[in-house]
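Presented below, as structure tokens, is a lone chain in the form predicted on its own.
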Amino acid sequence: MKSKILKTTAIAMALSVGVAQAAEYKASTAEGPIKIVNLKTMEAQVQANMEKGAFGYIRGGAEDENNLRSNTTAFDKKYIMPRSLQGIEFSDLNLKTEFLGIKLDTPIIQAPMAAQGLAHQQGEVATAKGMAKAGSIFSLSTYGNKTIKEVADAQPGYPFFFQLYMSKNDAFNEYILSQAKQYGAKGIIMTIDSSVGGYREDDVKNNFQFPLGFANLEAFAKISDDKSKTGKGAGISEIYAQAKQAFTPADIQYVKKMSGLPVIVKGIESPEDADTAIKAGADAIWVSNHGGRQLDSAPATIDVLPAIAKVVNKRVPIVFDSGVRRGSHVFKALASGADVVAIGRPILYGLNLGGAEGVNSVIQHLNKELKINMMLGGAKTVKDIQATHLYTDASFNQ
């Protein structure tokens, strides 16, 4: 009996230290600016700085992977013609431009991300200052670990977008968008392309589950008792369970009706969907196969971008996102249609490894290239990036 009570408190005691250290998550508090050759070197660099199971829900991709790695690698077959004669200077390079009426210092944004907190203790607050410091927007994910008001008060004055994940529970919905537009929020990116989460190999094998709560939904959780998980505790499939999934036109007028921001449509990957999302009242289009984390079987998003542009035809700005790695795959995206480019596990990684300014090295460094890029393909602003015909393989055999 006695051996029998012993048992039983050990392993109580082994659960007990199993909660705590769930409970006391160590995210990395580094800040400084951080020394980036390439982008794809860094991410080897977090991943022995960071808890296995949290880096593995911020690297990985759907099923085998495919999507991840073509959102990448279809950038090689995209060709920028050399131009040499056209006068310019390395200082006359300009990367300015502007979005929904916001002026940049780059056409190079954030891509709204979750649960940051697993990067960084600042988490949100610290993307925020380093995408300040940078001229350029931040976006927060419904499912980040700061509420909105954090985000703004850590910059004030600096612009920022709301990523909805819209839920099926409409008083969430007022609740949330009532609270982007409170706190300043330029637009809401309207998030469809998350009805069901991919299938995510790395979260299975690690049976990840999030050691932090959901700022946005604790605070909800606190003035409405519809038993929602808020984040800690539960996978990323429990999470979006409770999100919308029947998306209809009609949806995009909601959202507009009830923020009274413009609405970008996130996750578009077909020309169809851009019509229809425009008609419904899009004010901007977002190409996005959410990095590879959903539907293995998509289309790289360059090369579906071409033909997105030619239907939206100028009527809204496109934003472009999904496995930019490099300043040649902005300008390549640039010239292929989109008006401005996001950036996202990247920036996670900088935050990892210097918080709000190892954020901004990011940019820098792919500003750096870009820069590069512009100056041999003979471009001198944005704009000449946009009219900058590339060129493939078949170009060359006709």
Given for the second form:
There are 4 protein chains.
Amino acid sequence: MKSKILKTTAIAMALSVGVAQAAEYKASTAEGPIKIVNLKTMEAQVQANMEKGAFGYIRGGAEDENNLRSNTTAFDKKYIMPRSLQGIEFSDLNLKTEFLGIKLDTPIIQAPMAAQGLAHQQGEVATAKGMAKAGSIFSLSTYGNKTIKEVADAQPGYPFFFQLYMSKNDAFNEYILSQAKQYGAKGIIMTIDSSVGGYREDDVKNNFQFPLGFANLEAFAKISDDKSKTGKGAGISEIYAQAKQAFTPADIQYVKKMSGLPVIVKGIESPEDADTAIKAGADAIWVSNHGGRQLDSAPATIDVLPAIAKVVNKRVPIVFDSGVRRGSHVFKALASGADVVAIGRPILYGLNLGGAEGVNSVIQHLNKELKINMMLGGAKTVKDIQATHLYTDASFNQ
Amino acid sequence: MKSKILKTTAIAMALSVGVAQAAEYKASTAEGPIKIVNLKTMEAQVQANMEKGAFGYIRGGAEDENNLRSNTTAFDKKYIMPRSLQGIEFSDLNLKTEFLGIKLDTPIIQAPMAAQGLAHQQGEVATAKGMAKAGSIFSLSTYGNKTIKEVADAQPGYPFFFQLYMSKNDAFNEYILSQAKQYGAKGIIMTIDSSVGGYREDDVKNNFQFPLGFANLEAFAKISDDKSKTGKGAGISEIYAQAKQAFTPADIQYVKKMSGLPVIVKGIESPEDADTAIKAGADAIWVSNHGGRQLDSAPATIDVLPAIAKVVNKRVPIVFDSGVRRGSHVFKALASGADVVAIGRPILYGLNLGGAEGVNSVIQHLNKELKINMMLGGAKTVKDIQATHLYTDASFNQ
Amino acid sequence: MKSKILKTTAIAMALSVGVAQAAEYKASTAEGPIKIVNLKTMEAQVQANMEKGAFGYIRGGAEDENNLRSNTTAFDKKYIMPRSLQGIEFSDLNLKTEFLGIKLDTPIIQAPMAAQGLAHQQGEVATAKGMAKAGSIFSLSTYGNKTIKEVADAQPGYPFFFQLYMSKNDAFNEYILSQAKQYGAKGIIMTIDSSVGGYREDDVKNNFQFPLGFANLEAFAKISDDKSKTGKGAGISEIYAQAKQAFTPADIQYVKKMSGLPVIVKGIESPEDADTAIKAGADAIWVSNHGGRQLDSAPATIDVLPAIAKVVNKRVPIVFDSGVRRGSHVFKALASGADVVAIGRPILYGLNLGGAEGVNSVIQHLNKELKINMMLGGAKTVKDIQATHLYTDASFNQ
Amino acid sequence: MKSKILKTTAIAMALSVGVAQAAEYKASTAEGPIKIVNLKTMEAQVQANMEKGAFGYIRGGAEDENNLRSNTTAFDKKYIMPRSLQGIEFSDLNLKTEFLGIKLDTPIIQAPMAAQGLAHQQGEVATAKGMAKAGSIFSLSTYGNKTIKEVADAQPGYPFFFQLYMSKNDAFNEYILSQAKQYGAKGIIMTIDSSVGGYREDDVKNNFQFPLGFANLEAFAKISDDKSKTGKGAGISEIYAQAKQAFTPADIQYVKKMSGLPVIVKGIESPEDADTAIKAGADAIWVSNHGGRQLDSAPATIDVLPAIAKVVNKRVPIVFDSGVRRGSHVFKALASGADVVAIGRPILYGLNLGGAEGVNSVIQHLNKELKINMMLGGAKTVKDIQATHLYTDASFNQ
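Given the form predicted on its own above, what does the protein look like in the form predicted together with another copy of the chain?
Complete assembly follows, chain above in first position.
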């Protein structure tokens, strides 16, 4: 590794009154497996390594960050009962599973996140490589710093999803969905929980603006007369403002038809919305509160998952995210109705600290913790986890 | 802005043994919109800006301040379910509502508070201007530092309420109610929860006495032989001691008849008192525990609101206050039975930091947070919020 | 006040290996009313004023002090509903009540405590004077530093109780009960919860031994050949070891017959023991866990009071103590079934800081807080408080 | 005592890349009774006295140590009701009991723990002597630093158990069980909850490897061609990896038949596993979550004990451990269904601070606390404790 920091030429468009941002955004160029004790302590390492505004944007949650915290602490209210006479060999533990026909070496996938160039100079390309190494799947955000083509070329033959933030401009929607199809995306993650940006105070305090452009928006800008902002120098609320806000079931049908790909509707937290989305044709449901970044008064996702799973009733598979930081959290989400579990911020932390290999290290660490939990909880396979009953304090009131 | 601090000629009547107060009370003269990250962090800014006794009087609560804290933290026990398929455009969100026939641009009004000259040299006049700018309504306290005429003249044509602390002397009551009617008050807020001052330890420790006179009491003193204290140099308990204490339903009828105005009975926390007040003729109920300043063992207002709303059963509208610091709190109060939501201390903090414009900034900030919560919670109007079901931890026990 | 500290001639019998106690015990001689903000903050004032061992003995609780803390914090789980239309004048509030035929100006009495010479040079004599000044009743411990005659002479004509720690030696029991009767005690408080001393770690760490003799034990030692320890130089466990341990209902009958006085059985926390004591002839029940000094795993007294009151069913009056630090706590205990409420440690703190007047200051401060709570909670008399319904969080779950 | 620290010749096999462990492991040689205020504060004393890696190995728990903490804090949710009229003399309190036909002076036994040479140079031999002195029973771990013969010879005639970690190599199992039988073990503790090592972060951070060999593994290595690691220089996961993982009921039958001794199945936390073990022939059940060292998401043992006791229904006796640090904890475990209660880490702390006498001091301290709790809770014998009803907060909701 020659140099850890690449000086990008990105110049922040300092729009804020009286506060100029750093002239160049310095992204990490770290490469290599990283030693992880636990995912929580990675955060401080990354903080020491990243510009304040970028770190605030990645780490932050909405308002008082109650939801950001409760997403993780709510897992502690669920107990896994130790089981010891099931006759399981450690070497027989099996994390393999399948999602929408795609074979996965682990039930842990990556949640799509915008602007991964903030974490690493190679951005989404490195993440895609890392997830492929882990035998899992990469998802590219509409607001990524790399194009669909770039990530498709990164790991030829490996599956990836494309996360759509619909635009108010249907020409963009048609353009980007045709790109996704052309370059081989295996499904469209249609995010519906971001009709407006959550009130994230770190971004307000830091007056954060994206220092790097969103490659897909820039590509579209070149071929259209759409005057939309393309990321660089824009604040988050400006980006959200040009995105589509008023989602209805008809939008799900539109995306399905336009893309011809499976549509995973992301940002569901209520049983009602889950049912509506499925009836509108959703091929999978993604239970998420956007990692506590949107509605701070929302319940923790693990708290709402059982009721959603009941309503979904296996009509479509369920992806789960928000707050997952331990192998035990993955276990509990699977045992509460999820089919696969997605990880967000820790992936970017791994990316920042070790590039593609760092991303893989994060997944491998979670796999390791998950396997220990499976062994001690008496579950040999993902299906065994899903059949496991969890306990709460109420279970022990006699 | 020429000078931030105006040296008033107010000389504290240092009655306490051995402790002399500052000779002059220095009130803020700040003018202009203020930048707000959140309402909570305004408190420290104001504290750095205000004399200790005055700040203690404004900020403080009763006894251990359990109720002061729980009024706000109790909101965290209620969840808003994120909803994402309701087809709402941000530009269609509508905060307009109506209260006692008065049209409001926001469901957020200002709670009447005494002695606003402590926060700003222009006192209640600036607050009235700020609330008018926000398209909401101002309420003047009997213990204000400005007369009814002064605030009525501040914003001609704009609606305001007058908050009555009844006196033991009916001559005063008749005088002040006739003033309220003469100068155009749209209703009388009859405060019944302050038959004695709560035991506020900051005031005891600071030996706090009002450094400025109460304009309405001073005006009455000039035309009567009533020997009552008129504020300046008096402690809070001296002021409360000369106010009426023994409230009964007959007092509500008296105020209605005497003023000929709608009477809003403020300081209701039990369903029983709500029913009694309505049967006595109250035109509206104001659910409040005086911001945790009275009975420290009282429950949080948001905890008692649903039971009160059930008893009120839409016979009269409900105002709600105590502890509201977030747009989400406004949302939750409306969803629990309130028709409008009042804000206290933060208004004085805005007044202190920016005069009339600062007051408006506070309302605008809350409006902004509220709209984000409406968008993410799937409510387009105030009525939609009122029809929204809130969740608690008990909702997620399966 | 000439001098705040009197050098007593008490010489500690330093029995501990390698650690010598201070040669003389220096007790406070402070005299005069004290300014109290709240009872909690008195503790730090006293700590700065008292030898470490003595302070540890007075303040400390058993084991982890869970019970010491929960006795007070459990009050916070009960709410008083603000009531505002009951037509009560502050001047009409009435704290007077009656206990075992004794008229009291306040429902707040003093809990008997050993070794009050630790807090003040005049010890129990000053406490007796202070309680008389407050229009309440004093109780002398068997392990007091003053004799029954001394406290009876302190305030001739004023009622007092004698708290009996039964001895294994019946000659002592007969002697002391006849003294109590001879000098006019109005009742015997028979403490049954101290069959062994709780495991109080401060006393262990400080290797605490009483620096002053127990006057009643010393008096008996002069007229008997009983070789018992009489306090000075003894550890608490040595004192407890010579006291009677194996209490049965027959002991209650013995004390009643021997004294011919009403017997108040102190140290009841279970409904079963309350019923047993009443059936054995108890004239009153004293609900107490000894201020968290005995069984650290015990529930808070306010938590068990309702069930005890239900079983007692008004057959005899109920005294309540342990953890009371606020007027609101007195209110809540009375509303939960108590007839009078006793205060322990804060009385010694008042004694330490102001002698007899300091004791009175403590009662007056609590009376003041209590009256504010009565006014705001809508209760005019002690009987009104007792008829008040308290609320808990469960009341507000809808 | 000539020297507190014996320089052992143990040389750590520094296998970790770039980090060399201390060349010699310095174990305590302290001898003599220790003064104990409480068990909790012993931990800091030991920490100051022991190498970081060894202390981390002994103290640490899995992952976030939620289970490590909750094992102890869960006891605080159970209350012991003070009882005062049962007529009990302190001198009549009786801690004697019996387990599997072995007479014990206390219901408190020692939990088997590996590698006691880390705590003291005499290791398990000193622990065995200390437990004999306390009139209780010692258990030797397969991974002890002393052989079965050494601990049997330490206290001829005194009972001990042997804790079996089954090997994947049945030759070892046969060898070690025949040794246990030959040297007089009274029973086999068959640990089934360690099919994999819990994820203990202190060991990861310290890169901990055992500095001393496991005597029983070394003895077997000398007589076999088994290439297993024998402790010294090995990490915990390497040791666990060569142990048997896939436990089934058949293994219980195998150990019973092979040893001809009573088999106590240790590491049961679910009622289902308890029933399975008993049906497979277990002579006793040991309820344990390995002191919070295995599955961090497990419930506290005291929380699951009642449901297990109900299923066991007195078919076999129940041993209980994990989190016990107070006499009151012993009381509560017995009152919740346990027959004897085992102590882990505090035994090693006593061993470290005082050798055999230190071990005895720990038991005596717990006995002392337990007796105070019995006296104040109205229980004269172990059977009385077992018949005692515990209370929870729910008991006091009216």
